[in-house]
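Presented as structure tokens, the chain that follows is alone, the form predicted alone.
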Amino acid sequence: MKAIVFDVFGTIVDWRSSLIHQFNELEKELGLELPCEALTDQWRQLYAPSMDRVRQGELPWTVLDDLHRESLVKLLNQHGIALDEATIDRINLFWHRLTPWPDVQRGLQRLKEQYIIATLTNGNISLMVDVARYAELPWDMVFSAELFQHYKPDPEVYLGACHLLRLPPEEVMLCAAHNSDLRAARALGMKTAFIPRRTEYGLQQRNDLEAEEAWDVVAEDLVALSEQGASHPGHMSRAKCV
């Protein structure tokens, strides 16, 4: 194994938490009550419908910024707030300040001592380098659904991503805090490493909080994901690090 790419939104960055510390922030700045949480929720939500318009040919290709603005508005509608348009534009670039986990940094580092270390997110590249210089990411590479014109997950965005580098899938591993990520890389001969992130969606999470397949690693973050690196660089294979 030669690189290891990693899913960003929940697997690197804790989104929920970050959109709803600048939501109260701009709640105290515009002196408004907003639902703070029901709307950093309902945003995320509409997520994965939003790209599946653009996978299914009912939108042309779309960056996630431009989804993600056209959710906003609708929720910011639908909740009865009036804000003028470049508080909206403020409000969608909450996606570009977002805190990593705190066991990401220093894994990360540790892991770019072995491996090629890059993205493999559904964010356009303008936003994935604006959280990467604001939570100190030290990628080698940031590959992004934008490349391919595909959405995850499309197969096109993972074999994509093995294709730059020059690397066979059996040479690059996924990591992911989603089950669902995984099964579609490993179906294409990638390497998988779930890492549970158990409080993405709040206290409340159902979904994701243990790995449902037997994939290649599963390490409880990315320290002990480095920790098995470090023993058998090149090798992390049917392991697990807990």
Second form
Protein chains: 2
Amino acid sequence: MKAIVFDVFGTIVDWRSSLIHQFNELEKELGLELPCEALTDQWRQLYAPSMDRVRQGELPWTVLDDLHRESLVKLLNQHGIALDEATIDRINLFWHRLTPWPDVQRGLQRLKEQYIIATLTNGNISLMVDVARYAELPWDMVFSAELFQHYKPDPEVYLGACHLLRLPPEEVMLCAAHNSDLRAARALGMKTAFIPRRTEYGLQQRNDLEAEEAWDVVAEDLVALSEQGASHPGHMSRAKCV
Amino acid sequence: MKAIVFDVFGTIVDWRSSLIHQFNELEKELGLELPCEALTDQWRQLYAPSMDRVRQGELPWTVLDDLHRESLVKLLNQHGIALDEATIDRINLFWHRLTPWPDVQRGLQRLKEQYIIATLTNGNISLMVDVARYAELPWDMVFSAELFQHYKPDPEVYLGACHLLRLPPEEVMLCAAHNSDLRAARALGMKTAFIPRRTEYGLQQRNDLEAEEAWDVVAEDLVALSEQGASHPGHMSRAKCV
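With the form predicted alone done, generate the form predicted together with another copy of the chain in the same format.
Below is the whole assembly, all chains and molecules, this chain first.
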């Protein structure tokens, strides 16, 4: 194992709290009332369908920033919220300022001592560069769907990153809080590490509370992964998977 | 100006001293006599012609690691030096362990406070990731010719990086120790910063000792660039260019 690539939205950053917080701030600043939680959750619900439109050829390749904006406009219309273009642009950039989970910076620093660490994300490069700068994430490389013009879980994204690292898939581990992402990586021969983010979707979250398969590593967070998991792939999975 | 992209070989790292040093170490370890300086200089002389073979379609897209290896084999044959494949592979990886010039780490850290900082290099991604880890370079992003399947000075590399940053060329500055690289960037509308590396090719260096055009910034090194240059593009050029 030479490199660990990380899902970002949910696994590395708490996008939901970050977006709600920024909507709250905007509400105060503009003297508006906004349904901040609903806007955040509904915006994220439009994420997978918007990428599916690209995946199915309904849209040509479109970066996530632009998919986000299209979804946002649709959502604001549904809620009857009228905002000027500059404010819509500004809200779209909420995705560029996301707070990491508390274990992330320490965990990544430690993992970086032993492994190449990189993103493997559907976010576009400029979005990810902004997030990394805002959240002080010490990536060795930013791999994005944008580089391969395919969205996860298309195989091109996972294999594209391995190819650029000049490593066979079995020497690259995907770390993610989402079982489906890990399934796609494992099917291609990559190593897998699950860390739960049980409040990614708020307190009512029902999915991805636990590992659903015997992933190579299951750890509580990135610090735990750095302490025990990644150095002994396979070690924790049987003990912890459901 | 939002981002600065950097040439790496020569501008950021002292590849020549690093290679000579590694050849010297290998010589001792293997109990061989090697023409360390000649091998280093001749290997680098094969760099531009090897990329030209790709640029002219004589070779399909080939990453720098593979061009380096082909040149190395040719060179060893010319010198009548017989080495096994594993040793040749090991020598090829000398390019992954390059020492930065003394101002680089401090200069990049300071520039990163104000600008997105990234590579813009003909080195492939895995080579650049290794160099960044070895030399502790705090890049926000690693842009490589490999992402665009074109070598500098082809415009695709410069414009490709601007496109991924979602910035117009005039908001991106190329910093390089080579006037020709800056000429290519300026022709596409990018900002330009020259820093001299007068011993990149050793004490006999004749080229790129000074700025040959009125670049937007000319600074002695990256620390000087961070102090005065980049924040006032245009400020130093007329005073210092030849």
